[in-house]
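Quick heads-up: it's one chain on its own, the form predicted on its own, in structure tokens.
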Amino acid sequence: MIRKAALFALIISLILVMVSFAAEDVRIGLVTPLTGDVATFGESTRNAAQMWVDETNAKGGLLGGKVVLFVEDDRNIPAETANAVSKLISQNKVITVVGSVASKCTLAGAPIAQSSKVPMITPTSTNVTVTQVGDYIFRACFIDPFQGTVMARYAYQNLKAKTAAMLYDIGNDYTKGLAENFKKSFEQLGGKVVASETYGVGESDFSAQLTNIRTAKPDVLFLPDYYNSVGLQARQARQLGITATFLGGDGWDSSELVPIAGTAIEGGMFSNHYAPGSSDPIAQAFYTNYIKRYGSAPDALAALAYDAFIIVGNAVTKAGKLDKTAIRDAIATTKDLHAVSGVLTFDANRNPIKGAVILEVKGGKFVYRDTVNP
């Protein structure tokens, strides 16, 4: 009987053994707008989100340990991220945070996590003050001045636009990056840009500021609202009249685009951080995945997030611990990696440098047009 004891007594101390050393799990969370005025975007997101999550942890997870995700819906309204994000750092302990997707939200959570020193990585979000929040705040996506740049100089150079107007939300962080950073880039080439019209948050009847447009005549419109807003004012632009060429940035990128604004779209362009059809072989694997999981071609959102996993999990091996310092130095010092939407290396600012594409509605389809390097 003593033996027997003895036995379970040792049994036990080594299965406690055995638990103390098996690996912590590693918490990841994600912001993003499953609901709300861009729910697509949170869609593409999340799927991406899950999709690395579950790919890594079929290959033995990070450090050993299993992957899991927290989600959090932000609806696309700052304080909701900023909630999300407190909550995933105080309540679910997550070792960093993947979010949001507009500018706006991911300004409003990022000093929360700059203050809890967890590294905060957005997929998406571009406009230029994101990363300026603090050393622990990053993004896997190039910047509006740069966004604003490719497209006043594929405008002037390529479609030989000397005149350009602008339509856009003055409220928006994202809208107002790139309208501002495309009228500097156009006029300094020698394009002048004759027409510079504002809404607001919530508007849908942009024929005023278009009417006012139409007047100025322009070669070509540049609309960098996201595929809602941008879909209305493509037809009430040609209900109007309005003949120019429509420019736009990445909020362009859903498949809602097109059933929103019909045939008034066709012939527009837009810059975007991804193409399908690459021949690199993790930008290939993605795609192809992607489609067998969710039944839909990927978009950039779910590149980029899809990337910016990629970062976190290549920072946590090369960290070596789950220590949110490490982690956030291993992201700061990427270089060269590989990623679906091309070789990413991170600059002092804590913004990749990237190249951006040209994409074409043609057909009712995104057809590739052009990369425009850094």
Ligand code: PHE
Given for the second form:
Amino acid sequence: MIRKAALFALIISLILVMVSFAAEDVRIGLVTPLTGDVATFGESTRNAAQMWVDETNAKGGLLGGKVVLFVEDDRNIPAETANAVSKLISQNKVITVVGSVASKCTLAGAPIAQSSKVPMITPTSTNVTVTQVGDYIFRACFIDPFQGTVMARYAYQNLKAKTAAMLYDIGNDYTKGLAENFKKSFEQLGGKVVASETYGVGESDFSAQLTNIRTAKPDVLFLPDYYNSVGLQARQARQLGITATFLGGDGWDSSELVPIAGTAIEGGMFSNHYAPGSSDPIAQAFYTNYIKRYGSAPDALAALAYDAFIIVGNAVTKAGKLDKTAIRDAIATTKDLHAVSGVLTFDANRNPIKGAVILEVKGGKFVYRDTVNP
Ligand code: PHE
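Right, the form predicted on its own is done; let's see the coordinates for the form predicted in complex with the ligand.
Let us now look at the entire complex, which starts with that chain.
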């Protein structure tokens, strides 16, 4: 009888020990536009995130715990991003939020993460003000003052353009900021912006603005919006007889750009974060595994989402505990971290220092042209 009781007590205490040692789940949130006007951005982001989570769990997770991903669709609408971030933090109890894609959305969600002291890292939001929201806000991409300079220099020095026109969305932080950065650099170099036309969110007829641009006869036309708008703008510009070379930024990166624009976008060039073909083993594994899993090549959004998760995973391991402040501190001190889009080190403003690639639309494909380092 006594023996039985002792055995029973032993079993109970063993179970208790096991439970107390079973590591906690690592809950990570992702907010991205899975539907709406830029749905390919959300799809690429989610694909890469899910791939990283599965790979990490197959290797034993983080700190012995399983990684659990909570995904929210913000439809590329800032108010939805704010709701999603609140939900991920208060209901899903995530230790970090990855997202969103568009700067205007991340800018709406970041104040909530900041005031809740939950680290947030956007894979792709390039507007300079995003990480200025506070010390819990990070990004995995370069910023628009750099991207604007890259394209201005390319236009002036490589393409020998002397005049440029711009057409941009006045209500979009990314588009507006990138246009301003391009103008500043292009004029500093000695070029002249001969026409600057704007429109509002959701507009799809650009003929009035493009007619003014045609009169100004620019060498290049800078179109710093997302693929859906750029596709229409390129078509309408060529229909009006504009012959300028089209230039743009990372917002062009979508498998939908060419289907929307048709041949009008041929010869167009844009700055981007990633081009396949790196000899780095991490980049190579990412590229092959992504194709194997999803049947198409990864774009910059996929690469940067994967990198944002590499940064978070590395920080959790370095922090050694699921403590949000410790994870924040570990992200901030990320140094020489090998990721898909390069070797990452954060500067004092929580932005990684990294280069850009320039791609050209040729035969309906994105062809690598150049790399520009800061
Ligand atoms: N940089 C864009 C923004 O800040 C988002 C984006 C990044 C879109 C990369 C496409 C590719 O809004």
